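Single chain ahead, written as structure tokens, the form predicted alone.
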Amino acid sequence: MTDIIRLPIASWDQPCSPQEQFAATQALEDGQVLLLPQLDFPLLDAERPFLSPDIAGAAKNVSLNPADGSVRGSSAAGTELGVLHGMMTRFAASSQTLLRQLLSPYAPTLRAGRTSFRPVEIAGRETSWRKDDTRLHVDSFPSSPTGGERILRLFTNVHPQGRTRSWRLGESFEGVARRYLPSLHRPLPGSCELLHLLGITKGRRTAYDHFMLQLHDRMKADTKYQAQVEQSTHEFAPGQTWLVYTDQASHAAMAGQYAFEQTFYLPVAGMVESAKSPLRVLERLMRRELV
């Protein structure tokens, strides 16, 4: 089972002793949730009116791209975009130093990737249910493979009315993955490539991406393992700061409203113990390589 780890970090540039950075890495390569119970994220008061679901338009999540420092998904123009556009830089960047004092292992090769602003409430949303993240699942994704990095994930709830993101948290990876292996197909011959070639995907999809998004998708459209599977719920309340290896921790989002999301990127060779990695789980149970 999932679990929560607490660390009592109250700010985003504390300094953390070598026993915090050892238990915070533990944990997260573990699979379990990391939470600082402490550390909040505070608006300007420039940045108050955002809290509100229309800022976002008719998408369900406003997003920062570290490429090219563009702002998208958001209803916001002129002024109140530049507005908008400096508070999602001001938390990507808190949470990349929080990442240097927390995570030091990790900076050699930690990458940051989209940050997003989360006005929407999930519960209720109409979705597909492959999109569906009220289902328990893991994270991967079709048009971005990622051939084995991890997918570090910072949450933040900055809700004004008290209200709490509730989890669901589930089995270990290995649990996962042993349960859905045995109805796993490989790809067929060349289909990785022809899918680069053609624009459906931003990179060439590995095998282990293969594997991965079929997990993802056997999850989810297991009503029955959704209902009876061994799984907790747990409520982060505003103010609170959390992160999860979202590619192995087994979770589902069920509703809440006003939260930040960091995405990081991270090589499985710059872990503490790369043996831990959904990469190398899928290849010893499978006894191949996945590339």
Contents of the next structure:
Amino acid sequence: MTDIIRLPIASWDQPCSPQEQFAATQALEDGQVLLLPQLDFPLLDAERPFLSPDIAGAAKNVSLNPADGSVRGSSAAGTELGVLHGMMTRFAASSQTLLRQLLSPYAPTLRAGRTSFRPVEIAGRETSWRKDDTRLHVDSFPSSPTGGERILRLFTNVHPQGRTRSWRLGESFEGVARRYLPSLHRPLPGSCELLHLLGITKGRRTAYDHFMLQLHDRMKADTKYQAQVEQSTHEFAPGQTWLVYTDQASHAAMAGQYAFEQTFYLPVAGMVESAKSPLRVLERLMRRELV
Ligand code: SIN
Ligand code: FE
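Could I see the form predicted together with ligand SIN next, after the form predicted alone?
Now the full complex is given, and it begins with the chain already shown.
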């Protein structure tokens, strides 16, 4: 079962002891959620107007692309867009500062991905079952194959009126894999290359990506599983930050509004114990390389 491990870190640039760093990598690589209950991200006065779903325009998230520094998915323009950009880059920089201290074993290979601001209430949002993150799932995205690289995500709840972000946490990755593996299909020969050639995927979808997408879909489509699998609920309060490997820990976001999220990618070889990665777990269970 996915568990919550707490660490008393109160600032983004706080030096972390070797013991704290060891506890952090171990909890994360075991698929647990690492909660920093005292780590807040206070907004500046000029940023407070962004605490409205209107800032997201038609999209549900505002995102910062690390490749070119552009902000997408917002209705802001001119000076307002400049302030929004400042808020997003400050969160990205704070997250990176934290991870340099807290997860220093990862420093040589960790890569920052997108930063997102999520101002829309989760509960009651209309989506297809496949995009419905209120269903337990492990993260895997059709157009962005990782080839096995880890997806590590950091969240901070910044709701101004005390509303928690409510998650469900489910069974272990190995539990998910053992349950669904016997019924998964193998990729058709050449199909991964074709998806890349046609520009449908950014990079080549490997056999690993193929099986992870199926796990993601099987979990979400299985309503009996959603109701009956061993699970727990956790309320992340405003002013709290948490980290989790979302490609490994079964999670579902049920309710809440106003959170930041920073994605990081880590090659499997950059982990402390790479045998715990979904890639190595699947390879062990399937007795084949998933390249
Ligand atoms: C998810 O990764 O499924 C959504 C998490 C959230 O927005 O709280
Ligand atoms: Fe997710």
